[in-house]
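Only one chain is shown below, in C-alpha cells, and it's the form predicted on its own.
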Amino acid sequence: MGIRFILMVNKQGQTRLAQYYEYLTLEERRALEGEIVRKCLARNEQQCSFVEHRTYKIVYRRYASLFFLVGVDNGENELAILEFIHLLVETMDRHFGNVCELDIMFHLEKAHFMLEEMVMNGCIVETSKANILTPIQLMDKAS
C-alpha cells in the first residue's frame, strides 16, 4: 500500500477534509494530525515539500491558504505523490471553480467523493479529470 492518509488543512492548522487508508485509533489520528501539521506548517517555503515523520514520509504542498498533506510509505516515490496532490486540486478548481477551504468545508461530501474516486485502498487507481468528475455530475443533476 503506498498512501496511508491524505489531510487538508488551513494555515490556522485546522484539519478541513482527513482520509485515512489504515486503521488509527481517533486519539492516535488527533496526535499524527497536530504533529504533522505543527511540522509542515513550520517549514518555509525554500524548504523541500518532504518530511519524514514516524513511519511515514510527509508530502505536502500549499495551495492559498490550504496545505494537502499526504502520508505515504518511505519507499513512495516523493514526486509522483506531488503530482497526486497537484491533480486532486485541478480537479477540485474544475469542479467548484478556483477551489478554497470554503468550498471544503460546505461541500466536504463532494470532496471525499472526489477522493474515493481517485484513490482505493491507499492506492491511486483514477487520473482523469473527466472519469472522476464524471458521477459528481451526474449526482448534481439527479438532485
Given for the second form:
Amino acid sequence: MGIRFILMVNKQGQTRLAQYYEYLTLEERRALEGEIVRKCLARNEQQCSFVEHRTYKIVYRRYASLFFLVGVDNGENELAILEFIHLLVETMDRHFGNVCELDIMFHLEKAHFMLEEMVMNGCIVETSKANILTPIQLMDKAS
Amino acid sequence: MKEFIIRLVYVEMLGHDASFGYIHAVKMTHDDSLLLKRTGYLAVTLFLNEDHDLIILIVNTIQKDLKSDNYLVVCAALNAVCKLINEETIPAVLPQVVELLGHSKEAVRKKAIMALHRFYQRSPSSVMHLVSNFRKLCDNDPGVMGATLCPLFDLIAVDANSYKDLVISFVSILKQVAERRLPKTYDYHQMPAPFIQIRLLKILALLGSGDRQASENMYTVVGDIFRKCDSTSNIGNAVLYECICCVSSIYPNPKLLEAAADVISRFLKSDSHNLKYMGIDALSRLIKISPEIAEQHQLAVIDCLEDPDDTLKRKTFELLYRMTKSSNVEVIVDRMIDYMISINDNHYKTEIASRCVELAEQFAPSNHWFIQTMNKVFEHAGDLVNSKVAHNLMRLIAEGFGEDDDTADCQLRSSAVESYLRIIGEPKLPSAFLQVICWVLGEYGTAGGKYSASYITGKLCDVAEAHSSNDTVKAYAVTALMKVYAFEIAAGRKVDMLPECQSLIEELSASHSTDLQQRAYELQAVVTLDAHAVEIIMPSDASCEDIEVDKNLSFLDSYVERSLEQGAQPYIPENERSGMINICNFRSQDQHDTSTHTLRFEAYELPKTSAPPRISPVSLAPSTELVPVPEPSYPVETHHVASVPSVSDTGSTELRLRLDGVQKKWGRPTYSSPASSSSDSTSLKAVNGVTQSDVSSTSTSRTRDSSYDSRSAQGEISSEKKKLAASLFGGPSKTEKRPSSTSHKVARSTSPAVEKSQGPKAVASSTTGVVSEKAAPLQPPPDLLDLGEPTVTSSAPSVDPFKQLEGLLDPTQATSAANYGAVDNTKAADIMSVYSEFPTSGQSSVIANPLPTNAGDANLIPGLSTTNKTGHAKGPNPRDALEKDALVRQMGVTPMSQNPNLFRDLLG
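Okay, that is the form predicted on its own; can I get the form predicted in complex with the partner chain now?
Zooming out: every chain and molecule, the one shown earlier first.
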C-alpha cells in the first residue's frame, strides 16, 4: 500500500493537516499522532529523518516551524518519500507563493486537493506540478 | 457553508468528535458549485469510513456525478470512489468506472485506473475480469502510465509469473524515462521522472527475482541508471538505492554488484545519517548475495552501531541479524541483549528478543552459552517471547547433547540448576521463565546430589507463595515438588515434607483451580506410595522418552468381546448416530461447536469417513499419539481417547518407546530415522508435565555442519583484519591471535579485581588505544571500558597508549596517575560524592590539601574503582609525586612508606 498517512504538524505539536489512507478511529488517530509527534520532535538535525514506530516507518522533514510526517510501509524507499515531501512543498510553494503554516491553515481544502491529486490509495500517482495544479486553478477560476 | 465544513474538518483533526455535522458534508456534495461539491466530497472522505451508515446516501450522488460532462466533477467523484466504496457497493459504480477508462481527459483515466486499483484492494474477485485493462501500458499520457504501475505492482507482487511477458515493455519504458523522453514537467531536481523510475525498478525487482532470463533483459538499463544517476542529490540517491534493491533481488550480475557495492560504500562514508541508513539497509540486502562486501565496511557498520541515533542503530541490528554466523553469534547476540535491556518500547523489544532466540537456536556454539543467553532473554523480556521458546529451552536441558556423553549432560544440567537457584530469589521474574525454572528444578534439582531435597523444595515453595496469583507458575511448582519427592522416595530415602510445603499443598487442594487441586492431590497420593510404585509412576530423568499411546485401545478388544457376549449394546460411532453430536466424542467437539452455532459461508464439506475406533491397527501413523510417561492418568483423559472408558490400567501394557522421527536438535543433526515427515501427523509430547505440542515441527532444517565449516573459513579471511570490528565480522575464536580486536575480550577479561589482572588489562587497554587511534572516526564501544562513566570513553582516543601502559604497570602509580587526566567538573562532583561517603579514618584535612583543584579528592577513590579511568592516565611524574605527597600527608603516613596496600587498607 505504500503511504499510510500524511501529517503536517507545527513545532508545538498541533496538527495542521492529516490525511489517512487507511481507516483509524478518532481515538487511534489521536494516540498515534501524539506518539509519533513526540518521537519526531525530539530528534535533532543530525539524526536521520526516519523513525520506526510499531509497524510504520515514519519519514519526516522540517520546514521552518512545520513538520511533514509521512507514515509508510516497510517496503517503501525512505529517501524517495523524503523527496516526495519536498515535491509537495514545492508544489504548494508554486500555488501559494512561498508557502507557510498560515497558508495551509487557511486553505486547508486546497492543500488536501493537492494531496488528492498526488497520492491515491497510498500510492504516488502524479508528480508533475502542472498536472497537480491545473484542476485547482480551474476551480478557482470557476468560482 | 464551506467555511463551516472546513471548521468541522479542523475539529476532527484536532481529535474531537464532529459527527453531528457529517450530514451537512453529505448534503454539500449535492451542491451545484464545483468548489463546494469538491469540498463536500473532501469532507466526506475525511469524516467517513467505507462502512459508515451515511455512505448509502452518497452512492447515488457519486453515480450521478460520474456521468457529468464536467471532467472536474467526475474527478471529484472518482476521488470519493477511491475512499468510500466498499465491497458491497462496488457493483453500483463499477460499470461507470470502467467506462471512464476510455475518457478523453487523462486525469479522468488516471483516477479511473486508481479506482479500479482500490476495488482490487478491497475485493480482488470483483475486478478480476478487468485485470487486462491494467496491462495496457501504452497510454499516451505518462501520468496515466505512471498510475497504472501502482496496480500492476500489486498484481505482480501476488503472482509474478503471469506477467513475465511484460518485462520487455517495462524495460523499454524505464529506458525511455532514463533517456528523458518524458515531458519536462515530470523532472524533479534534474532527474527525469524519478518516482516512475523507482516504481519501475521495484516492479523489475519482483519480476527478475530468481529468473535468469528476465534478469538478463534488465542488466543494461539498470547499469545505465547506475551510471547516469546524480549522486549529489537526494533523489538521485533514492533512485540509486532502488537500483541496489533491484540488483540484489534479480539474478546476480557481477558488474552490477560491483556498481552496487561502490554506491553502498559511498552511502556509508557519507556524513548524512540518512544516507548511512540507506547504506546499511542496502548492505543488508546485498549481503545475501555477496557476503564479502561487508568486510570493507566493518568500521562504518560499527560506527552506526554505536551511533546515538536509535533508528540507525536498529537498522544496523537488522544488518547484523542477517549476517550472523556461528563465528560471530556470541558477539552479536550479546550486543542485541544489551540493547534489548536498554529499551522500553515493547513492540521492538519483542522483535529483538525473538531475533536473539532465533539466532541463538540456530548458531549456538555451546549448550552452556545457549542456556545463559536464554536466561538473559527470559529475565528481561520473558513475557514478550513466544512460549515455545521456553519449551525449547526445557527440551534442550532435558536432551542434553543428544549423544551418549552422560557426564557432559550432567554438567549442563547442574550448571542450569545452579544458575536458576541463583536467579530464583530475584523479584519480578516473568512467568514463562519461572515455569522453566520450576521445571528444571523439579527434574534435575536433586539429580547431582549437590542440593538436598529440602533445599530445593523450600525454594519451590517460595516461588509458589511469591506468585500466588499466577496459577500456571503454581502448577509448575507443585509438579516440580511432586517430582522431587518422588525421586527421593524412589531412591529409598525417607521423605519429610517441610511445614511450609505441607501448608501450601493443603491450601492448593482447596484451590479454585481444578488443575491445581488435582496436582495437589496427586502429590499427596504419590508421597504415600512405596518406592517401587513411585519409580514406575515417576521414572527419574525420563523426560525425553516419548511414549506411544494406543489411541484405539485395541488391548480392550477382548474385554469388549466379552461384554458383547454378555449382551451389552455394541458401540455405534458418533457419525452414525444422529442428533447426539456433541455428547460422546470430545475429538470433534470443537468442529461441531462452530458448525452448529455460527453461520457458515463456505460450502459444506463431504462427510468424513472416520475409522471405527476399535479396528484400525496400532501401527498406522496418523492414529498414533505420543504422550508423556509419568502421568498416565490425565494426559489420557485430556486427550482424544476420552470416549472409551477404563483406561487407568492401560499405562504399562501398551506403552513403548518410540524414538524414530524424533530429531535431535542439539549436537549433530542426527535423525534416528528418515521418518521426519511423519512429524506432522504425530504430535510429540515431550517431558513430564510440560504441555507442549508440535515440538518436532519447530526444528526441521538446521544445518549445523555447514555453519561449522563456514566458521573456519571465515576465520581465515578475517585474520588479516587488525581492526576492532573484527570480532563482529571475523569471530571470537580468532581474538586470541589478534589482541587488537578486543572489543569484547577486554570487557570480559577486566574483572573488578584489577590488582590481580593488571598485566593483561594493561595490554588490553593499550591495544584498544592503538586501535582507536587508527580508526579515527570510530568511537570505542562502551564495552571497552564499560566499568566507568560514559564521559571516559569519549576522550580515550587522545591518550597515548604507552603512557597509559606505564601508568598501569606501576602499581604505585596506578591509583594516583589514573585520576589525573582531563577530570572535568562533572566528574569532580562525582568524586566528591564518593569521597563524602567514605570513612576517612579521622583525617579532616581535605581543605588543607596543597594541591590545586580536586586532585587530592580524586586520590581518595579506592584503587579498585579508579583504574576504570585509565583512559586518562598520563603519568606526569612530577605532578604524580606531588600528589602522592599530598595524599600521604592526608593519611597521616610518612612519605617514605609508599605502600599502596596500606592505602587500600585504610580506605577500605
